[in-house]
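Just one chain follows, in the form predicted on its own, and it is written as structure tokens.
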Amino acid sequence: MSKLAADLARALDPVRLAEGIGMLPDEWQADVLRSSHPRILLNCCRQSGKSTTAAVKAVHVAVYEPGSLTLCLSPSLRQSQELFRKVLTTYRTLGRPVASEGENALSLTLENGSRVVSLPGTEGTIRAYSAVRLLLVDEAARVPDETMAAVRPMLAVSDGQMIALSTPWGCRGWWYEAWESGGATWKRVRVPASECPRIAPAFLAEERAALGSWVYSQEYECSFAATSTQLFSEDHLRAMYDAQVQPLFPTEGDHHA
């Protein structure tokens, strides 16, 4: 194949672009990284490839769309930079197909007038930002709703793409809520240990063991498990809210004649 219908290729399909640095995309991941939905919850398991994922398709906005903006989040700075180098990782091992202006460990610009930036993960330093393309939330189990509150309006003019990628951390935040009540709103990814071909059994049976059953389930059966402390669960905290749900002890005034 020459090189401009391989070019030709990648630009068409996102996962010609990751075979291209020597990924064999799972499912899961091919059907992320060709899909358009604007909204994606990856509840992923740990070194199941998500981030890799997301790092592909970012490299494949910024080199395929002139002029787009990508941002890439977590709780931290030094988060978003770890998410950030997968993406310069990727973009060099394919020869950087578009010649850059500038790299650094914050940023990537393009000739073509597209941007890769890693952001902090404060909400009081990311207001700037606006007509975002594709916006990378890593751990976003752990992001604030505060800071989420802040990038969602970075969306609206460019009508972009969120991708939101995390392990569960209890039955908690923005994240947690989209999963459980956001409806079609969000296309949902979930893929367990079990289902990730890279992880040996064995290394789970020992990571059970290890972990005990609230951690494990969360990192490896992307379960959302209530708090060690919590007194009540999700549901009877739900149920308090929940008019449908008839009281134990019913008031005077709830007797019928």
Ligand SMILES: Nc1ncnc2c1ncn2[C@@H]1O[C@H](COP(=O)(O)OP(=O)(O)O)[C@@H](O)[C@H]1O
Second form
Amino acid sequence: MSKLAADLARALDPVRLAEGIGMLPDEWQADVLRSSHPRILLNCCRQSGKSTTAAVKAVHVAVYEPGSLTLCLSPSLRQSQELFRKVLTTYRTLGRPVASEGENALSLTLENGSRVVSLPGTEGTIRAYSAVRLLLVDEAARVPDETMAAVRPMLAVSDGQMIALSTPWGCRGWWYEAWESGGATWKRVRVPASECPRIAPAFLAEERAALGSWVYSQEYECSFAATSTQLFSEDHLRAMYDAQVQPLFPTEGDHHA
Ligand SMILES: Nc1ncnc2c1ncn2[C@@H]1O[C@H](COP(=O)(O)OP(=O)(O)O)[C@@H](O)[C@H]1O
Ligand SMILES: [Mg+2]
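Give me the form predicted together with the ligand now, not the form predicted on its own.
Following is the full complex, with the preceding chain placed first.
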């Protein structure tokens, strides 16, 4: 294939771009790479390839959509930078298909006007960007609701795409709510370790023994479990505020009809 034809193939199909870094995407990864769905939740086990997929997507957008802005958000700047580093590595491994004007630990600026920027994880320090084409939220279950509230409006004007990738972390928070009760707004992709061809059963047995079932079920089985530090389950807490549930030992202040 000529260079031009190869470039055209990559422009049209991000899976071809992934192949350019020696990655043969799993079916779900190819699906996410090709999807233009505006809201995607990736509930995929640890080491399944979430961040790698997000990074390829980011490079595809930056290279082939001139002037586009991609943001990488995580619970902390350090974690945002980890995802951003994957973006840089992907871009460099591809041989910098569009020249860069600036490459540092926080951002990549291309000659075609596109940018990929790493955000801090706390809403107080996030500066507002407008016309965001792609927002990647890594370790999404741990990104506070307040941070998401600060970031969401940045997608509004541009009709941008959000991909929120994570393993579950308790039955609370925006990512859990979106997965469980966010309705048809979201495209949901679920990949437990048993479906990842690169994770061996023997390794999983070892992890289960080392982590205990609470952590294991969230990290490798995509299941939401009440948090380990929580003395009372989510259901118990909810019941406290439920007028239908009678107290065991009514106090004087309790007047139930
Ligand atoms: N389709 C794939 N083929 C081969 N290796 C892959 C593929 N997807 C991901 N990987 C590798 O698997 C490892 C974990 O990927 P990563 O994206 O960090 O996972 P996650 O973010 O889900 O924990 C990395 O070394 C990555 O290069
Ligand atoms: Mg990751």
